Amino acid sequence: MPHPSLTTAARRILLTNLRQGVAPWNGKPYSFVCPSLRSYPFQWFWDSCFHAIALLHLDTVQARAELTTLLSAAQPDGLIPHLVFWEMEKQPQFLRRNLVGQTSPHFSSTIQPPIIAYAVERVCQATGDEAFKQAALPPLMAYYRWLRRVRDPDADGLIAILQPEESGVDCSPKYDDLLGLEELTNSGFIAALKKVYADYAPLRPSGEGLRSDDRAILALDRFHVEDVMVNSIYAQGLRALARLLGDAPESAEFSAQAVKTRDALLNKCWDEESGAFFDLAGVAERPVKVVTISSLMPLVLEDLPQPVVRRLVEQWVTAPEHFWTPYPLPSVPASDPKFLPGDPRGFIWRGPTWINTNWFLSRALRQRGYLELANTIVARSQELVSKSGFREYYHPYTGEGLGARDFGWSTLVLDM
């Protein structure tokens, strides 16, 4: 169990970052925790899912409200956006500093790793709230069907992202070549990303200055990536949705899709020679042979073959030259020449340790019988927060807290 002081501090962070009100632009009430008041206002998709899971240990009513608010942003076609601008007065300043593709002034056109069905399942398990579950199921089914219909154009079971932020690991070195990154800095990343946006510009609806038609964007083949972490979380979400549906006939649909995605990860993304999973780039599905934290994420799949699990754990997770740093698990192995363990000044996911990936992988390792290993990751994660506070990410050697302060999803230590 986390120390009582961590629980008290987590409660303070989540309540301080809580935003509540009624949006004047659609009349809907909202109640959500923003990731960071200063750095990340608004509601962010996978952050909200993490916040809801952490809140189960503090306030189950707010955990439900968090996901109810996110589900209320579902679009008519099924998309649940990465970013919802409930408080529009904060938007102009934010957009001056950030690139955001939008379907309307109030929503992003982008996705994030689709963990929402798993988060809903956790809230249902903790509360037994049947009404919440029944209200959540229609938008959840529409969302996972949207992902399959729109983001899996070749119907192989792997959904595609169309820009790096959709993976959740924005500036990961695995994208450097795809982006044509010329300068290994955050400003270099932004410059490369602007070129991607410029190439997508002709596909905007006329006169609106906004983006739509993801299938046309993917067909452009500018940044078309079947990302291992995104698809691992997609399969995990599909399984959770199937369980939520119980005996309903739709359950078999989502269960079969989860199996298809798992099989595609194994058949297309697993590299036996390297002992790692790799993303696939472009319509041609070229393996991106760069090992990052994403390469380990299929461990979250409970039916991953044991020989593959053992290879990932023994060759990568527990190797001090790769991921087993004093404060594991870094987002890039220490053996990578582009490993940046210190303050990246916005050039993120290139070395520091993050609590959310530690949460995913510690739970996965525990389920696979690696209890001591999982417990060590949990203990080191709690030590990071005790030592440096709830920060966005941490130095994998010193434990120094980096990035945004009072960062919401680091309260996931309560669930570890």
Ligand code: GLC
Contents of the next structure:
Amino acid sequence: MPHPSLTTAARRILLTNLRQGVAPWNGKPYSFVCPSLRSYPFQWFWDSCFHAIALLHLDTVQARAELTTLLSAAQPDGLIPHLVFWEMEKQPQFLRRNLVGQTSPHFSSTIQPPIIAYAVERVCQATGDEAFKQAALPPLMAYYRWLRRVRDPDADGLIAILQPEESGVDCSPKYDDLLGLEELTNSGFIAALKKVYADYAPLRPSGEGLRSDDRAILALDRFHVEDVMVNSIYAQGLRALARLLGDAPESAEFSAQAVKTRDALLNKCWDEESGAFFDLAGVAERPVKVVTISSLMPLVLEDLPQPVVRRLVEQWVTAPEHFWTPYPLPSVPASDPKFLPGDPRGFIWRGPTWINTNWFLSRALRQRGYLELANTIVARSQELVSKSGFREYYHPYTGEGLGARDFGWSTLVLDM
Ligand code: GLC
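Just the form predicted on its own so far, so send over the form predicted together with ligand GLC.
Then the entire complex follows, led off by the chain already shown.
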């Protein structure tokens, strides 16, 4: 159980960051928690799913509203956007400071790790709300089918991302070579990202609101990554969707898809020699042999073979030279020459510890029987929040809070 003061502090953040109203551009009501009022004032896809899960411990009505709002942004073809600009008046200032890919114009028509079915399942379990579930199922099925149809062009079970921010771990060093980073800073990253978008620009149809064809973009093979973390979360989401569907005939379709994705992770991304999972770059599927937090993420799949689980845990998670820092688990192992534990100045996901990945992995380790490890990760995560507040990420040695303040998904400690 988290300390009562953590619950009070989390409630304050989730209430302060709550945005409610009716969007003039589509006439729809919205009610969601933004990741940070100052840095991230809109609705982000996976943040929103994390907020809903944390809200289950505080306010189940708002947890449901959060996901209903996200689902209401689903597009006719099935896509649920990465970022929805509900409050358009804040967009110009945001876009002056941030590069957003494929803006269309009220949302960013890219993806983020597809955890939504799992979040819906958690809300259904907590509330028993059948009407919510029945309303959620059609857009969820359309979304996971869209991912398969559009994002898995070689039909191997692994979906591909077309720009680094789609994985949620934007500047991870695993993308450096593929992006051709010339300078290891945030401005170097933005410069490289701009080149990717420039190469996509000719494929963009002209006319407000028209979206590019993701299949054509992937066929360009400019930034085509079958990402381990995205696919682990995809398989987890597919399984949740299959469970939500229960006896319905579609259930088998999504469980079969989950098995296919898990098998592809094992057959194509697992590297026996290194003892880690690696992303596949390009249509040619070159393994990207860089270990990051993402290499551990298949642990969220309950039927990963035991020898693989043991290897990940013994070789990486519990090794002080890699991920077992005083405040585990850093986004990049300490052994990596590019490991940046302190203030990254926007060049994120290259060292600090994040609460969302600790949430995924502590739950996974607990389910795999590593209770002590899971308890330690939970205790250290709570300690981070108690001593440094709900920050975006933390120094893995000192626990210093870094990045945005009053950051929404760090309230996931309530669910750990
Ligand atoms: C950063 C993170 C991304 C997150 C977003 C909003 O871009 O890398 O994962 O969704 O901020 O919090």
